[in-house]
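Single chain ahead, by itself, as structure tokens, in the form predicted on its own.
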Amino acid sequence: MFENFDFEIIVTSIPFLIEGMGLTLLLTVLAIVGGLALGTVLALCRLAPYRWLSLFAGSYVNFFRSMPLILVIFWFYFLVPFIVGRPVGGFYSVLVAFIMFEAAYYCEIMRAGIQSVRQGQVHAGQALGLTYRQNMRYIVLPQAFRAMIPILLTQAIILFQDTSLVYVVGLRDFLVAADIVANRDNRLMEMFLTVALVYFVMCLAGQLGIRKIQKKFATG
């Protein structure tokens, strides 16, 4: 099976693959930051005492969690330029789609983390004269983030894998870069095995890191 395996094509393609991986990682990081920020706002809205605010955030979460990610990417690829009134490029359209989609999942993670903080500490903050915003900022959110770090990192790994869907709008990420080389040189086995190995190693490293963090927090 591997008697005609060409390692040279992998070596010569490394700069091209690194360029694709750069786009994959950039999109992942920006989507995590944006999704986490929007997800935090949505979580606070879901827990707000105003029913209309909670209903809006809940509807947002239920809507996006019911949609396939690839469909959301198509929506924003055509919708964002229409709203802006000019072409914005595939990257920014896909970035908006990832942020909006991931925010729905980060919202639920954040909400669970906030609700895990004991009410006694919230009441103690209120007794000290802290406002709702100050209570969230100085007492609730720091503890919630600490408890949610392993789950947030797990979602980040899933997002890293999902970025491969950008091929549908023509962006040249890591997978697309490998596909270009594979079809150009007719070396599909070499390139796709390389892609699988890279994804496996990076995701496994992330999972081992998450387990280490969980053990550290459990010990603490």
Contents of the next structure:
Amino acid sequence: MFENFDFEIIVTSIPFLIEGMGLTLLLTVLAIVGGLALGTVLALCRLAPYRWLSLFAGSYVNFFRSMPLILVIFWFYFLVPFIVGRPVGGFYSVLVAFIMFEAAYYCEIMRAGIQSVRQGQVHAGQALGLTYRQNMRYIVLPQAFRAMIPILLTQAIILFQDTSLVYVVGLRDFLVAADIVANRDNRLMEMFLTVALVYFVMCLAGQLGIRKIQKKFATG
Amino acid sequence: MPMIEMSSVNKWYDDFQVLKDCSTQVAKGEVVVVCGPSGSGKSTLIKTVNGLEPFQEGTITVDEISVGDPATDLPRLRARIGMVFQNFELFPHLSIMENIKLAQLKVLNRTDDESAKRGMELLDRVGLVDQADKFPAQLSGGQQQRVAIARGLAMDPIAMLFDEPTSALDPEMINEVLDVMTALAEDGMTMMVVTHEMGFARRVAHRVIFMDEGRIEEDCTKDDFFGTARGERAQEFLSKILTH
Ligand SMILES: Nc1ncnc2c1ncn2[C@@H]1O[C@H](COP(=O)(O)OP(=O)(O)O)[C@@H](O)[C@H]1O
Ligand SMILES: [Mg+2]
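Since the structure above is the form predicted on its own, I would like to see how the form predicted in complex with the partner chain looks, so please show that one next.
Zooming out: every chain and molecule, the one shown earlier first.
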């Protein structure tokens, strides 16, 4: 089965694959940034002293966490152009879908992070005269983020893998690029082994990085 | 007018009453020590003074401003009352100097230079000028608590509240913190101090409050408290902590 394994095809398709990887990474990074921002806002709503705000954020989180990601991607593909009133292209609709979906998970991570900051720290900030917002901004959130970095990064790795779902709306990410080459030249074995290897190595590197960061924070 | 005045304060956690009809006052420049068994409500009492703990009945005023009034700007009032906690509560992600500067910058709107200058003066006063750029975790407990006192003083408070400031410290570090507090009292600072350090109470306090099961059982001058005028429960409490 491996006797006519063609390394050549892998080498010659590298530029094409890199282009796909560019889209994968761009989508991952933008979705993380957007998801974190929206997730933090949601977490603050969730913990806010107003019932309706916290109820809204809670429902949002529960809703998106009960939906398969692929369904959310589909929906937003039709929904976003409808709301905006003009075609926006697959990339933006998928990006919005990922941000909204990831925000639900980041919200829960942030909420746990905020709650992990000791009551004494909150009291110390209040006692100095900081307002609720100032206390959040300068005392609670910086400590919550630090405590959450390993889990946030783990979620980022999952997201990196999940971006491969964009094939359903016809975007050419890393996986789709490999698939195109594989079918064009009938080199399925070569291309899908390469894809698996690249995903594996990148995720492994990410996990090792997380472990290093965890150790650094554990020792203060 | 007293600097701090509490009258008939009642507080409940659900149906558990943690403060029962507590009334007392602290005059300007007065040092009041609060003692009593663990769980008697000392921390809760002192935290109602700057509104960290809400209460359901009674009134508390600080410098004639009502703490329980919903119209009161609590952050603004708190900025004028320093508070020192049992576990120091320095901000671990900020350097010592940043800890002392933060509220000066954000609450008092002082400039960076002003707050750094005030910070240095106070670090000098608590003997820690050389630690300004370190982080809290790099300091001993006694040093951290001195920084916490400096952080509170940087706001130029009209009163200081202490909640067991030495009970999380190793014995050899207790005195360095008590010395700073003693100097502060001699400077005329109004202080309310929850502590079991009876030596400090004897030397520095003007009055002693003894709490038991949410009630202020004794509220008398230091001499009366350490003399014979105290009640049975206070007697029992004192003999326990003085002999252990
Ligand atoms: N958040 C809370 N919810 C319910 N009970 C509490 C809470 N905080 C303190 N208590 C109770 O209130 C009582 C007084 O606590 P505290 O003021 O901390 O006492 P002290 O400082 O004298 O040891 C204790 O019985 C404690 O268990
Ligand atoms: Mg206590």
